Amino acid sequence: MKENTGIYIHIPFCVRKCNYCAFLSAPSDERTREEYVQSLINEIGMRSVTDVCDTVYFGGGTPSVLKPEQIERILDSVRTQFSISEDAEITIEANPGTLGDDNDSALSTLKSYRRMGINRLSMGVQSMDDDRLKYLGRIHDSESVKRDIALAREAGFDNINLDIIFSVPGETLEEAMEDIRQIAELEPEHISFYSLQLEEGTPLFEQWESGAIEEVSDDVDRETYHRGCSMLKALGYEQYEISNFARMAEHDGQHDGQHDGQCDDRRSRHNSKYWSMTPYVGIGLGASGFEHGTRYRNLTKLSDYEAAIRDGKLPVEEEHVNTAHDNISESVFLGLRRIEGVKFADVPLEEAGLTRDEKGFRQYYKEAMKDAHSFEETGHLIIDDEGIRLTETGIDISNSIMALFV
């Protein structure tokens, strides 16, 4: 069955760059933000998709630094240019502390989001320990997290994701588990559980490079990950991707009783497109997209991006037309991120003149399957007549396994 297209919109602004952040984002003034919003709207007008789009995702940066009316103008242009399904999942990322200076203004912002059709909120909480939040360079504290979640519920949000970062230098295993417990107490429908990566060019990387801090060891990182996964499952979350967890069916509908109890409703429909080779449009500075078998990335320098838009040109910096091998290998190594793994029937083997089944897969990956069976023997990979998937311990060495199929 053909999947609907998704739309990703990048907002490259934040209040302050976090100490670990290597994303394309930076502080900005009001004029810069307004000029960028107009450039986004103009780029949207240049894009053309004939398929129905069923997800829209505002990512960043921190999209909530824009005024609600700016978000609404962008959404209006999206609805004008694209065919958006009535049941579309429309997500906005928002950091605690950016929704308003007080309860009334924050509630007003959240109600504005709901009124314009945004129905999923993804919040970068990262930790519920105030000292650790300061260490990470976050602008909020744990109380503002609790406040914003309560206000989001009051505004009518019943689909909320909260991010957690673990393996922060100096953090103990017990402290990481306490973060999970406190975040789960807020009863989000979805939790993303990420290991901190020390990225070059960030303050934390520079501290590590100078010897001021020690990186968490692989052994501790993996123990924290597995303990965290076990705790989240015990708390009623189903793991559906290496780092993502959704509420299990029996917990759904607890806020308004209007949902049908399907766990899939609480998985990120937009992010799931990335792991299933579904097309998505990338809009904005540095945004990536995948359309008609071509992967592309937009310009990453703001002045270049806006100049291209003024000249009436799509702001694409680089693009790559996928080969048959690209499509096959990407469907496998991206699909292995999902807990359910890869079904042979979902791999586009017909592009190589083979059948979409186990026989065709084994024929295409004749050499790789020798090593794959070695991983199967060590308990890192499961191979059956329907497909392949990583085991819990296989996740720890997922890069090595995925590399077999590149």
Second form
Amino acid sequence: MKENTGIYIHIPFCVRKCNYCAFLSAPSDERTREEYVQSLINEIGMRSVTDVCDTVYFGGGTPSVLKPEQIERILDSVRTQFSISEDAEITIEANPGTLGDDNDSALSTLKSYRRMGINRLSMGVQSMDDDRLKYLGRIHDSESVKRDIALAREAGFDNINLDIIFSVPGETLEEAMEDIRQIAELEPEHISFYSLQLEEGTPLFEQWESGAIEEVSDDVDRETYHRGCSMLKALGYEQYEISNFARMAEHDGQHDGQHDGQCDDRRSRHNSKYWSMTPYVGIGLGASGFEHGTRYRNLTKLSDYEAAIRDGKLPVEEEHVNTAHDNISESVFLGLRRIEGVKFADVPLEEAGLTRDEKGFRQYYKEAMKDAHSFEETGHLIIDDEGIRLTETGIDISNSIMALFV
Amino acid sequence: MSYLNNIRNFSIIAHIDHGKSTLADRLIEKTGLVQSRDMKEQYLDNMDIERERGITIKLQTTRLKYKANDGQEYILNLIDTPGHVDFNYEVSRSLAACDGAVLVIDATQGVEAQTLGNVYLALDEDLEILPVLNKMDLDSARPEEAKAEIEDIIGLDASEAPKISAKTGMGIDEMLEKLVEVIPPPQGDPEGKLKALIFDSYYDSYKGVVIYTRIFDGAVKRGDIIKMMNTGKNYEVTEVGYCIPGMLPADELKAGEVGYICGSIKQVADARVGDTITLANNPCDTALKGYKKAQSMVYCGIFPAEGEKYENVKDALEKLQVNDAAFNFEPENSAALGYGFRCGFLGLLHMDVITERLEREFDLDVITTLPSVIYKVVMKDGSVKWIQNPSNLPDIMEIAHIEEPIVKADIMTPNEYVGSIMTLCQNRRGKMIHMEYLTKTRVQLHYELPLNEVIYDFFDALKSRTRGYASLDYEFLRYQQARLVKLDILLNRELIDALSTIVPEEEANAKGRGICEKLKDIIPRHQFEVPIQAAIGQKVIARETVRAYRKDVLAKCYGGDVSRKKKLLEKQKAGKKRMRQFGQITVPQEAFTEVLKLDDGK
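Moving on from the form predicted alone, kindly provide the form predicted together with its partner chain as a structure.
Following is the full complex, with the preceding chain placed first.
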């Protein structure tokens, strides 16, 4: 089955940069934002995709620092340029406390999102502990989270993702569990549960380097992860990727004939494209894309990006035409991020003159499979006649397993 | 008058860094046949490793022409010499081809340990020595003190020593005049029976083995059948010529001259450096004296790394051996590392250079094991075994005693460092023989040290304790009985033979602990706990554990940035290539060489 293309749009603005954040994002003034929106619209005009697109994703930064009217103009140009399917998943990342100055304005923002067709909201909650939120440099508190989610429901959002961050320095296992409990109480359809990574160039990294703070030990980090996963599953979320959980087909497809079970599947359709070698367009500062077998990344400096757009050039900084090996290895290591793993039939082995099955796979990865089998013996990997997948403990050391296949 | 009167064969000898190679460059520039614009810096150091380290390992030779003030043109054959204590043998072969030597002394440093060592080698060959004061362009030059040191310490008349700067070219003409005057012309009979010394050779893929030679008597030309007096093999000469330093073919080479000979010599081991060349149909009576077979002092195992072919390593070692009479190897089999080679070297630097060349010039991936000296093992039945691989040490019950090589080490240092050098030597089981003040501020310490203690990182430790001011020269003295035991290392309860070492009994516990701690840092975490144990016989004396890997996972794939993630994984994979697999345990290759470099402070 040919999968539809996705569209990622990067908004590199935020109210203030968080202490752990290494993304392309910074505070901005109104004029900068408006100029950027204009550039985005111009870039969209330069892009062309012939396939149908069934996801649009506004990521950041904090896309909700743009005015709804600006989002709408971007979305309008996307709809003009690309063929967006009617049932497209359209996500916006929003941070609590950025939707409006008061309840009314926040509700009005959320309603305009709905009106323009945005049907999925992803909120960077991170924690429900106000001290920890402060430590992370977030601008919101737990009360505003509760309020914003209630407003989102009121506006009609029935597909909400909440991010949870764990292994924040100083956090205990119990505190992490408490965060999960409280966030699950808000009943989001989707949860991203990921461990904090100290990235170079962030304030937290510098504090860690100077010895002022200590990283949560690997042992606690992994225990939090595994207990967190179990708790989320017990709460009715299905894990479908290393860090992602979703409500799935509650009605098991037997409830009514109109829906085929898929409609209650709240897995992120957009993010799933990254793990299945599906094409996606990357638009905006530093955005990555994958189209026609080519991976590219846009310019990462705002002035360069805007200059390129002004000159009528695609703002692409790096471009790499995937080789057969790239396609094969990427499909394996990205596929391994999924809980269902990678199926031999999904690996484009024919590009290497082999068959898309176990035999072809074993032939292509003759050496790697020796090591893979020792990971199988230690209980980190499951290899069956359909494909390979990580076990729960395999996830802990997934990099070393994925590295076998690159 | 004989043509011999217009030839001078000489070497430049110096302590490391005293400017020997720079002076050679300057001479080539002034009198050589190479245009200065074609010169690379330090022309004679033609290996990358040499240029990077600023040392000369491989000999080079070059022919220079100099028109002296007496109106005559002289042929100067400059034979370069290596500048490190490891390569004393190569120095001695070069010197044997010469009639004199220019002794370069850094006027800012004065006489150093290797200056002395090299002077003694030159005197052994009855060479005329011309002392020269270098680096006179520097403000810190102290020519009078340096002269006094030459006279007091070496006993050479330095009153007329030319003052030069090899860097700026200052004083070079005066030095050349002096050279022609002081160094005697070669002796020899061009009509006599051919007698020529091989002082170097290398393998050229087009011409076969190229021999560098000094002709003592007779002549040799293309078409001659030459005979190697040691190996007894005959070859037809295909080309003779001069080194300028590139190859310049000539009609013949005759007595007193220095040049090269090619003879389609394919079997590299047949052009033994130090051998005497003569004519097959008209041989000379006796070979040249003074050839002593190079004695390997340090041994280590060299094994093909994962995925590298044994044959490739063997070919490369053979090719290196032709250039290097002091390097030898034989096949060896290790339970841990498989098939490889036991290799003998003059010293640690020599070993480093060979292994580095294997990786750089031959693009091979090899693992080198811990260096070891040769132990003399006297068995209870009275027989003697020479052991250069610790894992071959016989059963302790059958051993009467073990003897280890002791060297006589001469350390020269400014007096303020005497205390810390004495501590260092004491830690290395050294015995002080005596100490003398060469001048008011310069001291020479004479020690007897087990060679085993010198080969690891003694030189580095010495340099770091004296801010680089101390210098070291050493030579083999004797074998001496010592209480030694074999220290084994077990990873995941399996003996890794390539990590076994022989250590003094009273230091075994400390060494065992040190090695375990070091390995704990070097060995990466696995999916399970890896115990590291040090044992003597069956008795475990130290233990560390590498904790199991708990986490190696990236939480997020940033905004579809697959390339970034992929780069990380590729890096991880590349890192693994430098690893060696032992059953389930992955060990980085550095473990085999780094493990004994234990800081003295610990």
